[in-house]
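Just one chain follows, in the form predicted on its own, and it is written as structure tokens.
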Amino acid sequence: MTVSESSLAEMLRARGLRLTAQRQLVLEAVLELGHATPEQVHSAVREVAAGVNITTIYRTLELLERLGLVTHTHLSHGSPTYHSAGEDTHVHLVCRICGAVDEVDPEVFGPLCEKLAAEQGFQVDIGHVALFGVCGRSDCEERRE
């Protein structure tokens, strides 16, 4: 997802809110780091603005998951993970190993999906779904149990 300068500016006007250079660069952050944990980001936007603090990253990723621009999910019993809401749905496949954030396709639970949806009356929620294990990078692989 790419969104303009102008396009974010307008969305925050919508809403009574104006652009700041500290909005627009953990945007920025959160579409060029892909899985980013808060912590992340923040470490991101101090190489360019060394003065924003964590609460600020926080605070601006609340506001821009509620605009639709970003998304989050946990991925860990940490803090949460945020991603560009754009991006096509997919399941998250963490590796306890190396944390390693890797997606799949939905479809693959299509058939679990849907049985839940017969037999519980369950809709599965599939873009806050994430799967844990181990990958299947070699230095993962040897570490196996």
Contents of the next structure:
Number of protein chains: 2
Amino acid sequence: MTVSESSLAEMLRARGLRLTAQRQLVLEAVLELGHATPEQVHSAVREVAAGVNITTIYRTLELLERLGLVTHTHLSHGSPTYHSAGEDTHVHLVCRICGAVDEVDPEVFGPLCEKLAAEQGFQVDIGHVALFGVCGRSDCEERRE
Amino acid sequence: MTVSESSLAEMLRARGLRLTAQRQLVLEAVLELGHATPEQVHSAVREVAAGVNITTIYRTLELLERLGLVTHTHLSHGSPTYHSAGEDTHVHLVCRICGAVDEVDPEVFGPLCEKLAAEQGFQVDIGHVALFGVCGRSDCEERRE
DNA sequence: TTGTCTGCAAAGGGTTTGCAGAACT
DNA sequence: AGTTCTGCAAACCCTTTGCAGACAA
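Could you please show the structure of the form predicted in complex with another copy of the chain, as a counterpart to the form predicted on its own just displayed?
Following is the full complex, with the preceding chain placed first.
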């Protein structure tokens, strides 16, 4: 995490941009939360710095995405969710019943991606994939959100 | 198409609901358009019946979905797209560059689904799947929307 | 100091809701 | 006639934009 913090400073500097408390806090929040909507990031940041505006969250998430530090995915209806764009790329499994979001190794997608590339010339963007369905949890129904 | 029309009447009647011109038009539009946002369905319906309100489109799409006649998917940012819930289930490939939406046989997903079911107990909802990536079209860039 | 960043307020797009009149059965 | 459905208008949620003051470099 501290690694990303310092690289944030460097990446910003390299582009003539500035390191601010807000930017550090937003990045930290995304890294900690795992999958979070702008709203959730906002809440997390607010716990540390109450005055931060939601507008800043949106602008900062966009910036961090341009810098390649985070990515977003549309896990279902409504707001997108942001997560770190680290090496640990993963595919999302979203449960239609309870809303749980599981992650699976993109490895599982290998054969499929190759097939699509070969037959359709389509390059799948693995980090952006979300599969909807029903999770196998025994308490799935109860967890319904 | 006429088949769906009459079954629409039956399905509605069976639930004490009513068949209206608007409902027939919305269903027709979805069937014809293939993949359409509420906005696009609205435009299509308006060409036949000018006075239909966007509110009615939303309410009708929701109804048709409850009846199992159509489904929706989130192909990218913004509005969802609706399509018929017929037998021709398909998976969507959305190009991040030009926005094209291709369809592929869900067959391709068979092995993956089995693996996820076996290893994670997750039942993938095939009709709801959208994969993002880059299509192989030679004129992809130019088609950019 | 200088140009970037932030907060605030307001606008914008898409979707939903309340209500009274219109329409289906 | 009795309900359901529709159109209209307004409310809502989420996101973006304009602008002046705050702040990093």
